[in-house]
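A single chain, nothing else alongside it, follows as structure tokens in the form predicted on its own.
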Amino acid sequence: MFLPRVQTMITVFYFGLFAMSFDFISGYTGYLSFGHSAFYGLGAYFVILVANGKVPLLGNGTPFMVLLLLAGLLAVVMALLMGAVAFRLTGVYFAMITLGFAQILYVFFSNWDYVGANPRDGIAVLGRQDGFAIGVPYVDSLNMTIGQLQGDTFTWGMDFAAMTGIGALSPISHTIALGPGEVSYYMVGLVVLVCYFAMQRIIHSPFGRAMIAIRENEERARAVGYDTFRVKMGAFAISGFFGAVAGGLFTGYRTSVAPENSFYFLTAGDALLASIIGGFGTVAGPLFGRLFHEGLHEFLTKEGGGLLPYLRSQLGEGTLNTVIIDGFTVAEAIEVFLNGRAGLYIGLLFVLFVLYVPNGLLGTLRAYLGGTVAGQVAQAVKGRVRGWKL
């Protein structure tokens, strides 16, 4: 009832990771990229139309892996085109001139018959069979292929007792076996942490703390001798490369793509959302913040193993049927107040955190701990080891 599916995992995986795109520029620069999703989905038709054999000069096996860094590079330099115009402005004008360029590749994408026969409903990988692969380019044997449908399977261990027929060797055998959505899970989850890496390595490194500065006080880091312009530029294509490289992952998982679910500006909205709940300026927040998200959402689901099926399986028929107020009935009460009413309760959640909880998830942990998660950890294993050693 409480534990998300490994199909949410996943989804949590690659929106995640754009969400935690959309931290990269504004959690650390303090510029709101409402436009954000114009990456998203940038990198979603890119993998989408190479695999249909669309894009010139590529061709429909391209190894997935490369489409992902060619997504990425696209999204840089759509980023730095957006940028050049976007950062001429401030505070919300930034924000509302990156969601007209977002906007105006949703109207774009909606219209173009190229990318198929009904582009407003979206289009489906046809040209290949093969599904995506995770791993090392042209490499088959160290590449596992992602897909609701198409995904690997992968066993591992060995049945000393099935193969010898000794039963007395039943407590050393062991077998693992992955199926197709286990496999998706770890091999989305390896990209999503790579990536993770990578913007942690930026963010502690000198040109991330002149992101900080901007945030904090951009005319002083300016004062001091940075180059701001610049500085945000680079912020805005990196984090514009990340995001399509979730996009990527998104059709890869998938299979499909629309522009409603990946132009649209509500995808950016869901990466706010997200960013809000985990914690602004902690890249790694808006990954528990959608987490948190999925997992409310299918707790209160209808379907699963939710709570509303729970209850209706634990409740007995009396229970069910007692009237509460004027032959209001305890089912009649669970219909309407669960029954396909989880965005109430995460829009009012999402209305508590900003008022009480404006760190976010993650941020007031670290305020609670008195420094990040990490190195706390790592604080109180070198004490340990210290005193093991004395």
Second form
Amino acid sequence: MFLPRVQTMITVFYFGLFAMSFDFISGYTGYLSFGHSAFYGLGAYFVILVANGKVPLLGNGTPFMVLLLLAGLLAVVMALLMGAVAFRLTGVYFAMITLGFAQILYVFFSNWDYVGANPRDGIAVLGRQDGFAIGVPYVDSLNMTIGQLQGDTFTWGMDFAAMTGIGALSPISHTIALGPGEVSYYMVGLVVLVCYFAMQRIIHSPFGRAMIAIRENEERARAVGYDTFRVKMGAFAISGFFGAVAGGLFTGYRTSVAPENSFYFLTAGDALLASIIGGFGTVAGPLFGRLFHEGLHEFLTKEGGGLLPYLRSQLGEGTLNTVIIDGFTVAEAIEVFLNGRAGLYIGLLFVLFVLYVPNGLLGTLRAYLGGTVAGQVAQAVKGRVRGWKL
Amino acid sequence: MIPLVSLVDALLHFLDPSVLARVLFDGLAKASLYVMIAAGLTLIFGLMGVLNFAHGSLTAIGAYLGGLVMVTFAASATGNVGRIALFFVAIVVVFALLTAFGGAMEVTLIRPLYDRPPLYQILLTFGVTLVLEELLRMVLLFYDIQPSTDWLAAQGTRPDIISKTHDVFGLGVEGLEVFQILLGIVITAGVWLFLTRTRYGLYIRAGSEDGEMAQALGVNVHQAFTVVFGVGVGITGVAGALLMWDSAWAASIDLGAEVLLPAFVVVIVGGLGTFRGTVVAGLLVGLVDAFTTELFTSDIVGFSALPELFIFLILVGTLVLRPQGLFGVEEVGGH
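What I would like now is the form predicted together with its partner chain, since the data block earlier showed the form predicted on its own; can you produce it?
The next block holds the full complex; its first chain is the one shown before.
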């Protein structure tokens, strides 16, 4: 009952990837990329513009996986251009100049009528019927289409009894039917997982160590001999790449995009929320932070089977119509203070996290366990199992 | 791209003295708004180095509080003089309430963060803005005021002399713009006097030059921070109260986001710790805004978001060419 719906989880995946890419640069090098929404928007718009045949040299049937890769590479180029200017500055100024770049793109894409008839309200996929498929490009059987409406369905397992007509086979005949939602969930999740591992790998490489050294003490890192400018540029480019992939997944699934939910600076603000709550400076943390955010959001709306229907069914008419003060009933109080008010509680929680839990959920858990969760669990299992040798 | 012919057209268009005068006048009115919305931010940023992300929602709260005073007492204060007097009462009320609120916010929320990286202050004030915005939305819904559209009742309290367009030397001059310019001058002068003639102004100038040295010489920096944060938030609220009358801004929840980014631009372009820089940057942004708006309204350029685009181009351009801002670093403290 309180578990998030599949659709919500898909949102958690692609936005979580964006938050991860934001955290990759902001949490690990300490340079707050407040205009990170530029990359997300770039990926999002790129996919739709190609699908509508608006990008020269690319046909509208270009495979989605190719598009994701191209969007990422485009973002790398943009990150290098932005970084060349922005990394001359530090701290607040860095945050502001990236914000400035993102807002220029936001203003541009919400007014440029080339992208669509009504750019301020956003654009949708018009010139492509077959949807966006994740898998191995150009091999049909290894592709699954994602999307709310046009996504593929898939049946797992075989119904031997129905196939052969032999009733005795029914005990081994099990099928699980996956609808478009579930297929999208697994496919988007797969891409996010691969991206997560890639980022994790980079963080644990010598390059990643240099990024952390920059966060801890940039002057010292430079004195030790790291070319910090190059490391920062590299990190920004990588994070831009994954940010654009996240944006591409977003429109691949939603098949529409608006400037407000892509290029706008509050999109990066949401990534910031996810990072702080999940754990600033951890790769997986932002995903959990976003899960928390979406989960709370769903918990506090009418549709989600969360708190509100529960309260309505449990409290009963009498309680709901009780007047608290001046004709203001309990039902109205629920409507005003709870329904759709996730933003308020997330904001309060965010402030509390900044003040008292600066390491976020995952960082605090790690501090409590004394190492990464996976490492400590393995350690504990090893300790319990007698004769375990590795 | 603009073809050469229309470029010449544009030049001729702006050489017309009446057009030029109107654009300059619009620019001054816009500039005084930009200076005012940035003044509170620059005080706080200059001394404390805290970039107050809650600035926008505090402006919106100021707008609604000012509107509340105006709407409540509008019936008893009719006529031009009465309304304008009431407006000054509203400004004083807004300033007092928000200064108290800002001081409390500094003591409870910002103070624990001084020994952390400056990043955390941005994060914290960003969180505060989310909370304030939602709280404001809740209060508005409670009183059945539509939060996402402009609050027209507050705009309706404008006195006639301000709503009308006056004819001065053959030019149509909006009363509101005159009022904005006058108030902008008054508030700029007030902040200037606060910085140069009061004890806390001295502390701010000393603190933004060398905080540790000021502390060593016996300045209670903690107290100064509280006062400055409070006053900065108070001025922000006053700016909001003025914006409430302007139909281009008006009181709404969205005012927060509309105000926040231009205010950042003005402060950063002006440079850290200099009020003079903020005033100059405000003038620059205001004039560019008026000029580019004219380019669009006279059909020379068909891109409606030209002013917005140019504001951010000014930010990026300044940071590329002169990262410390127009009057930054070398002149820190030299207001």
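What we label the rigid core is the largest C-alpha set whose atoms superpose within 1.5 Å from one form to the other. None of these values were measured; they are calculated from a predicted model. Numbering follows the first chain given and starts at 1.
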When you overlay the rigid core, is the Cα of residue 333 off by 2 Å or more between these two forms? yes
